[in-house]
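Only one chain is included here, represented as structure tokens and corresponding to the form predicted on its own.
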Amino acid sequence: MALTLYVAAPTPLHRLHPVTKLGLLAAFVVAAFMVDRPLLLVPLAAVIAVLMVLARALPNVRRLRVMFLLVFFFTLVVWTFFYQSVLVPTYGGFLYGLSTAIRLDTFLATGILFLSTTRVEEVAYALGRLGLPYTMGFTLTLAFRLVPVFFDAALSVVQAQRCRGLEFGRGGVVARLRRFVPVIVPVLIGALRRADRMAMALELRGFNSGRPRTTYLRARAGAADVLAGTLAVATVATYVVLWAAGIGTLAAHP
């Protein structure tokens, strides 16, 4: 089972600079937020679908489909039935809960597209080379690493109490719940241990020496990064004129 979201194929989104896909991800996010108005939100949404076949992200998003349905469907109903009103459905809510749930899958696929085309170790590197210090892009990787890590220890555990004789699937809720307790015990242990050696050979190695630090990674832009943050800055700022002049506003429904 793959943990990870990347993608490793040889297409042009993936030879972006690493800073470049960060700011692909922020204008996308950004314009987003700018327009209320669903035919607004789906030409942006449909750049990303289009972005996602060209970076072969598509088998992301199937893995996520339940994900990406249910925050549709739940979004679209919520705000349907208690935009104005408690379990009042109004065309005004209907509009607004459209809107709002083709924005958060936008949000959604836009993470997908972004993690399926970028490295772990880009992320720190573009977080760097935007004068972020190094410990926080550190962090994020760190935390992006220790989940695979976590997961499989959580496995490991769960089959050598099988092996015990321990039956999670036997019972109702609560006692399936319970029975994941001899679990949890065990991975969060083992978390703490490993935090505690981990630190120690963080500071063996020097993290908090106070020299420069230095990045095997170097990245250079090209034309095909200018040409991407001129199309993010068009959108931007696009949608932001959209949302001064009023157009992106909903009107009101009864």
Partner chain sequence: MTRATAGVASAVTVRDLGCTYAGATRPALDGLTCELPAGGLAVVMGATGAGKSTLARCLTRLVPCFLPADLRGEIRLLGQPIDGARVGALAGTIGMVFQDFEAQLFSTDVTQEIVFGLEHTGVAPDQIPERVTRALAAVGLAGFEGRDPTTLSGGEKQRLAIAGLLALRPPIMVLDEPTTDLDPTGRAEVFDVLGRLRAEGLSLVLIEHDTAAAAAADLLVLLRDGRIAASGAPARLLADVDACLAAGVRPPDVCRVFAMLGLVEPPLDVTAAAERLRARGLVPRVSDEPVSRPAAGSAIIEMRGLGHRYPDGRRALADVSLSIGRGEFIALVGPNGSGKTTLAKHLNGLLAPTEGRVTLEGRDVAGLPLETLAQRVGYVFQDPDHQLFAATVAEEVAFGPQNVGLPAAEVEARVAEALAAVELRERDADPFLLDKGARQRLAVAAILALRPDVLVLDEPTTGLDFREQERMLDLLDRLHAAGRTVIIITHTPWVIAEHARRVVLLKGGRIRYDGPLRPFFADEGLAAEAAFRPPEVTRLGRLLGCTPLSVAELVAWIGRGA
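Hand over the structure of the form predicted in complex with its partner chain; the form predicted on its own is what we had up.
If you are looking for partners or other molecules, they are not here, because only the chain is given.
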């Protein structure tokens, strides 16, 4: 069961400095928040789509295509029917729904692109370079490493309890919630036991050795980073200008 999205490929995007990638991620999210008109969001989505191809991350999009479609259509339908009224579709609602749907899918795609091109260790490194304490970045790494492990454990526990006649899909909400106790307890206890062993293994590997820590992962910023950084700044600047000028907001559709 592979839950990680990282695509090991030697593309220019992968080679960018982790801080640059974090900056690009932030730039696209901020830019997408600045405007509401669907037409203005399309270029952002298009740029991400092109980058996605460059990063060879399309298989990840295919893997998560259901999520993209669900987010898109659910958002569109909900806003169309509930934006200015209740259960009455409006054109204004449709437009707003369309832009929100594009925006959310763009966020999703940007996030996937980031995780497809950046190892968790690089994320931790980038956060460290931005001043976050090392332990916070490391905790993030550990979380990514452990998610698939606990996911597997949870699957086993669910099956083990089914073998004892535990039926999940029956009864009212309370009864259903109570039925998760036999799943949650073993998963939690297992996690605690493993966390204990992990703490020991960490120290055995020299965590807290008393010697100053060195950093191997030393990304160097190059020309590509300057280019990417310029693109990020220009994008944010353009969209802030659009927002300030009022061009990005939807015209009223009574």
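Positions refer to the first chain, counted from 1. Just so we're on the same page, rigid core means the largest C-alpha set that superposes within 1.5 Å between forms. Nothing here was measured: the structure is a model prediction, and the numbers come from that model.
- In the core-superposed comparison between these two forms, the C-alpha atom of R62 has shifted by less than 2 angstroms.
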